[in-house]
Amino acid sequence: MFRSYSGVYREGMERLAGAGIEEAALDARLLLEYVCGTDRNTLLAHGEREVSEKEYERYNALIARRTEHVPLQHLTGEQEFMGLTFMVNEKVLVPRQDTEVLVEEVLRNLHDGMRILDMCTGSGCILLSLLQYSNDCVGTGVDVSAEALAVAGENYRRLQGQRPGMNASLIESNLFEGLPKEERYEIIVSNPPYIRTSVIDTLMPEVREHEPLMALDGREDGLHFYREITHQAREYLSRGGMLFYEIGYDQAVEVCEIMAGEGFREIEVVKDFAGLDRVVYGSWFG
């Protein structure tokens, strides 16, 4: 039976829309491109292309999983971030565009040869992006989850193949517990868990049911990890070193107060592409 590319796409889009998937048209197209090894121009210029029976069966299987709100990135196994492709799975947060604001802000203050600590590294997307776009920097990624670090390690190996000089180490640790006391960094960056526990059940099912709870839950007020990291970061920053956070849109005042209370100075808030508070950073002078 002949099935056209455009016809199969419309079929997938209608199934996703019927399941309440917000980006039904986009997801249907991306999954078809993933299965067929095509690009976005195929639908526009070659909609009459035949979809083989094997491709059709695989596409239908993926569409079925997407109707169950399995994240698109878990189906394809990857996500673009800062112009790089990162492996992802259910053990790590899917890298988001908001977090690019954090990386870009760090890059504005990052100089060659600096030492970077990425606390709660997850997929490693923050740390590895910083190392990709800098020279001679040394990075350390820390996470309490061995499974998350396995993903970060695979991403490191992939990017190191493109840039052999990349220098990172990955450490399984509950925050700073596993770090040598003598270590000092010019930059500490973190996208910690910051969702209030009471809010987690209200998140979209792609997040609530398929992303790791430990990477989401910021305890009762969402600020637990900002307090813990800020207090301990002072011992690991060199004089003049900087601490950068991604924050929830309504947490800027509280995170600024936490940092000021621990002695950080020159504290700034940066907005994301939607005009919402997204990054807080400050300097440590001892």
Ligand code: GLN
Contents of the next structure:
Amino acid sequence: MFRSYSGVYREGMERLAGAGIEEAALDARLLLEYVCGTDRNTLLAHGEREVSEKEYERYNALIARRTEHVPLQHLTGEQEFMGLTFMVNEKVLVPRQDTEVLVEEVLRNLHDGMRILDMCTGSGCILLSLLQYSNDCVGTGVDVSAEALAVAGENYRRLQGQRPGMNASLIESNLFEGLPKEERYEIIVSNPPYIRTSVIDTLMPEVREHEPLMALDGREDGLHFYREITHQAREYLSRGGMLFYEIGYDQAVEVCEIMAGEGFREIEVVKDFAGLDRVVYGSWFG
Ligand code: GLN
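Counterpart to the form predicted on its own, namely the form predicted in complex with the ligand:
Every chain and every other molecule in the complex is listed next, the one we just looked at coming first.
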């Protein structure tokens, strides 16, 4: 039986919409592009092209999993972030567009040759983007999860393939515990778990059931990791070094207070593209 791109796409979209998937049209298109190894333009301009039996079967299997709220990125195994492709799986948080605001803010303050520590690196998307868009910086990514670090390691190898000078080490450690005491960094950046435990149950099923709880849960008031990291970061920042956080939209006041309380200065809040508070940073002068 002959099946066209446009017919199969419409079918997929209707199944996703029927299952209450928010971005049904977008996800149906991205999955079809993925299965047929094609792109948006070809799909739109050549809607009459044939989808093979094999492709159709594969597409339907993925659509079925997407109706069960498996995140799109777990089906395709990747996510774009800062113009780069990152491999992802259920052991890391899927890189969010909001987090690009954090990376952009660090890049504004990053100079060639700086040492960067990314605490709670997950897929490595923050650290590796910073290294990709700078020169001669030395990166350290820390995560408590060995499985997350395996993903970061794979992303590092892939990006390093295109940019052999890229220099990162990935360390399995509970926050700063496993870092040599004498290490110093000009930049410490973190997108720690910051969702209040009581809020986790209200998240979308894609997040709640498929993304690692460990990467989301910021404990009772959501601020646990900001307190820990801010306190310990003081020992690892060089004089004039900067600490950058991604935060939840309602956490700016508290995170600024935590940083000020630990002696950080020149503390600033940056909004994301939706106009919500998204980044807090400050400097350490010892
Ligand atoms: N922004 C993420 C979410 O809303 C949470 C990220 C985090 O806890 N660091 O799912």
